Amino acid sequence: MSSDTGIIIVGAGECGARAALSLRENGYRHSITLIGDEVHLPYERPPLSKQVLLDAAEPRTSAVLNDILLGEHAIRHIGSASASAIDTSAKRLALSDGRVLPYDKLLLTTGAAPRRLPDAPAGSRILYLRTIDDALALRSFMRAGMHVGVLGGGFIGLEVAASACSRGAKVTVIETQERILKRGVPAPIAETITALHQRNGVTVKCGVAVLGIEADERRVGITLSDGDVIPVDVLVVGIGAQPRTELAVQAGLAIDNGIAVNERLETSVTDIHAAGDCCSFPHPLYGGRRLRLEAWRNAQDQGILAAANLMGEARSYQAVPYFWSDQFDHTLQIAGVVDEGRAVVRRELGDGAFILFHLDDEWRLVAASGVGPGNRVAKDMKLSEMLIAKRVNPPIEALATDASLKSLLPRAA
C-alpha cells in the first residue's frame, strides 16, 4: 500500500462515520478520507423524528465525529460534496467539483434516499424527512394551530404524527394499505400502534388512494378515494426509501436490491466494499437470504465489520437484524425477520405490553416482535435476540409463560 493513498469512505452518515473511526481504533496508519454531500459533520439521524421536533429548545445535531475527533483520529472530512465517478482500473475517484482522489480500498456508505412522490407539486410545504435541514424546516410546523399531513404509515411517518401531536399539533395520517406498518410487522403490533395513535389524537385514515394533491405557498390539499378533501398546512411524505446506487451503477458494480455485496460485504469489484443502507448481503440466519436493512443498528454494526475487512481481515456479518421505534410513551422493536416466521406465540407482560414469537417450519426462533410503554419490553427483547443467534429452538410453552427466556439459552461448553 502506498503512503499517499488509502481509504476512501463515500457517505458521512452513521455507517461511514463508524467505519472511519473503526479503522484508526484497529491501528490503521493511512490516509482515511471520509466525503459527506452534506455541509454539516456527520450526526445521528434517529432524532431527526423525534427528538429535534419534540424539544422545546432550539434542537442541535448529536454529532457522530466532531472536530475535535476528526482531528485526533486524522480523518479528513470533505463535506457538501458528491462522488461523480469511479475508476475501477486506475482506482481514482472523481468528485462533483472536478476533484480526483486517488484510493487504494473503498468503502461506499451512500445510504437511502426518501422515495419522492411522484408528479406531486413543487412547495415548500411538501417535506421530506432526511436530514437535519428537513427536520429543522418541518419543526416550524410543529405547534398548535397547525394541521399536519403524513402520507405513509411507516415508521418515519408515524414517528413524526406522534412528535406533531405531542407538540400540540392537529395530524393526520394517510395510508394506502389497509393498514399501517404493512411491511415488516405483525397485524397485533399495527393495532395496538393505531389504538396508541388514535388515543392521542391523530386521525388514522387506512386504505385510501391519493387521488390528487396542490399546494401553495399557505396550504396543501389532499383529494383522497373516500371523497375526502383534507386542507394540511404541511404534507410530509413517508412512503419508503430507495438505497443511493447511482455512483456504483457507474462504477459497473452488481446491483440487487442495493449495492450487491457478499457476507463480507464485499462489492463485485475488487477493493470496493459497501455497508449500511445502500447495500444487500446474504444473512446466514436466513439460508442466505439477500436482506437490504435500513435500521441505526445495522448500519453501526456493518460499519464496523467493513473497517475490519478492509483492513485484511475476513469477517462474515451475522449480526440479528433489529430495529426500534420510540412513539408516544410506546417503544416498539423488532429482532430478527418477520416473514421467515410461520407460527407466532404471544407472551403477555402486564400494562398492555406484549411480545410475538416467529417461528419457522423447524419451529427455530427467527424473530420476535414486541411493543409496550417505556422500557416494558426490552428486556426480553434482547434475550429474543440472543436466542436467534444461537438458533435456538425453544419449547413453546416457555415462550407463551413468563418462564426465564435466559434459562433457554444455550449454556456455554
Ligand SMILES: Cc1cc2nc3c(=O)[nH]c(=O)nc-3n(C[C@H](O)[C@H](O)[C@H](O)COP(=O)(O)OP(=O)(O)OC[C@H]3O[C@@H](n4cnc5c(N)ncnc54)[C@H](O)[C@@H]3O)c2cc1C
Given for the second form:
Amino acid sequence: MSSDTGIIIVGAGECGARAALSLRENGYRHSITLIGDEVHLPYERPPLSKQVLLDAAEPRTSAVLNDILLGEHAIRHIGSASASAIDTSAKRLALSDGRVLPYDKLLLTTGAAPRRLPDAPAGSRILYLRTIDDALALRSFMRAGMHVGVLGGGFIGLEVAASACSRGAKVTVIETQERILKRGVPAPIAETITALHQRNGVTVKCGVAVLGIEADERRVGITLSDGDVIPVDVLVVGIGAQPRTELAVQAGLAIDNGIAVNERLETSVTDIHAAGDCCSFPHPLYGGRRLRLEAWRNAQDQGILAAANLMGEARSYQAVPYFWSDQFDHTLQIAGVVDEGRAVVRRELGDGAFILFHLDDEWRLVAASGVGPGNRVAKDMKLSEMLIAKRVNPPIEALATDASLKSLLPRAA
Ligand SMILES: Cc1cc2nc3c(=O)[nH]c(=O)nc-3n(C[C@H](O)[C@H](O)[C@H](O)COP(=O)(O)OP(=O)(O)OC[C@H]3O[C@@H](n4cnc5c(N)ncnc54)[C@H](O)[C@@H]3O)c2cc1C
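Form predicted in complex with this ligand, following the form predicted alone:
Complete assembly follows, chain above in first position.
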C-alpha cells in the first residue's frame, strides 16, 4: 500500500467517525480522509429528538469528533463535500466539486435519509428530522400556544411528540396503521407508550388515512379519512428512513435493502466496505437473515469492526441488535429482533415496567423488549442481551418470575 492514498471514509456521521478513530487506535499509519456532505463536524443524532428539543437553553451539539481529536488522530475531514462517483477499477473517488481522490480502501457510511411524503405541498412548515439543522428549525415550534402535528407513530415521531408536549405545545400524532410502533415493537409495549402519551395530553389517532395536506407559510391542514381536518402550526413527518445508496448504485455495488455486505461488512466490490444505517448484512444469530439496522450502537460497533477488517482482519459482525428510545420519563429498549407470532413470556418489574422475552421454535431466547420509567428495565435488558448472544434456552418459569437472569447465563468452562 502506498502511504499517500490510504483509506477514505464517505459519510461523516456516527459510524464513519468511529471507524476513523478506531483505525488510528488500531495503529493504522497511512492517510485517513473522512468526507461528509454536512457542514458540521460529526455529531450525535439521538439528542436531536430529545435534549435539543427539550432544553429551553440554547442547545449544544454533542460532537463525535472535534478539531482537537482530528488533529491528534491525523484525520483529514472534508466537510460540505458530497462524494458523487467511484471508479472501482482505478480506485478513485470523485467529489461533486470536481476533486478526484485516489484510495487504497474505501468505507461507505452514508447513513439514511427520512422518507419523504409524496406530493406534499411545498411549505416551510412541513419538517423532517435527521440533522442538527432540522432539529434547530423544529425547536422554534416547541412551546405553549403551538399545535405540533406528527405524521407517523414510529420512534422519531413519538420522541418529537413527547418533547413538544413537555415544552407545553399541543400535540397530535397521526398513524395510518391500527397502532403505533408497528415495526419491530410488540403490541403490549406500544399500548404502554400510547397510554403514556395520552396521560401527558398527546392526542394519538391510529388507523386513519391522510386524504390531503394543505400548507401555506403559517399553517398546515391535514384532512383525515375519519372526517377530521386538523390545523397545525407545524407538521413533523416521521414515516421512516431510506438507506442512502446513491453512490453505491452509481458504482455498481450490490444493493439489497441498503448496500449489501457480507458478515465482514465487505461489499460486492473488493476493497470497498460499508457499515451503519446504509447497509444490510447477514446476521448469524438469526440464521443468516439479512438485517438493516437504524440504531446508534450498531453504527458504533460496525464502524469499529469495519476499521479492523479494513486493516486486514476478518472479523464477523454478530452483535445483538440493540435500540433504545426515551419518551417523557420512560425508556423503551429492544434487544434482538422481535418477530410477531413468536412465544412471549412477560416479567413484571414494578411501577408498570415490564420485559417481554421472545422465544423461537426451539425455545431459544431471540429477543427481549422492555419499557418502564427511568432505567427500571436497564439491568435486566443488559442481561437479556447477553442471554440472546449466548443462544440460551432459558426455563420459562425463571423468565416469568423475578429469578436472577444472571444465574441463567452459561458458566465459563
Ligand atoms: C433524530 C434521531 C434520533 C435518534 N435516536 C436514537 C436513539 O434514541 N437510539 C438509537 O439507538 N438510535 C437513534 N437514532 C439512530 C442513530 O442516530 C443512527 O442509527 C446513527 O446516526 C447512524 O449512523 P451512520 O453513521 O450510519 O449514519 P448517519 O449518522 O446518518 O451519517 C451518515 C452521514 O453521511 C453523509 N452522507 C451520505 N451520503 C454522502 C455522500 N455521498 N457524500 C458525503 N457525505 C454523505 C450524511 O449526510 C450523514 O452526515 C436516532 C436518529 C435520529 C435521526
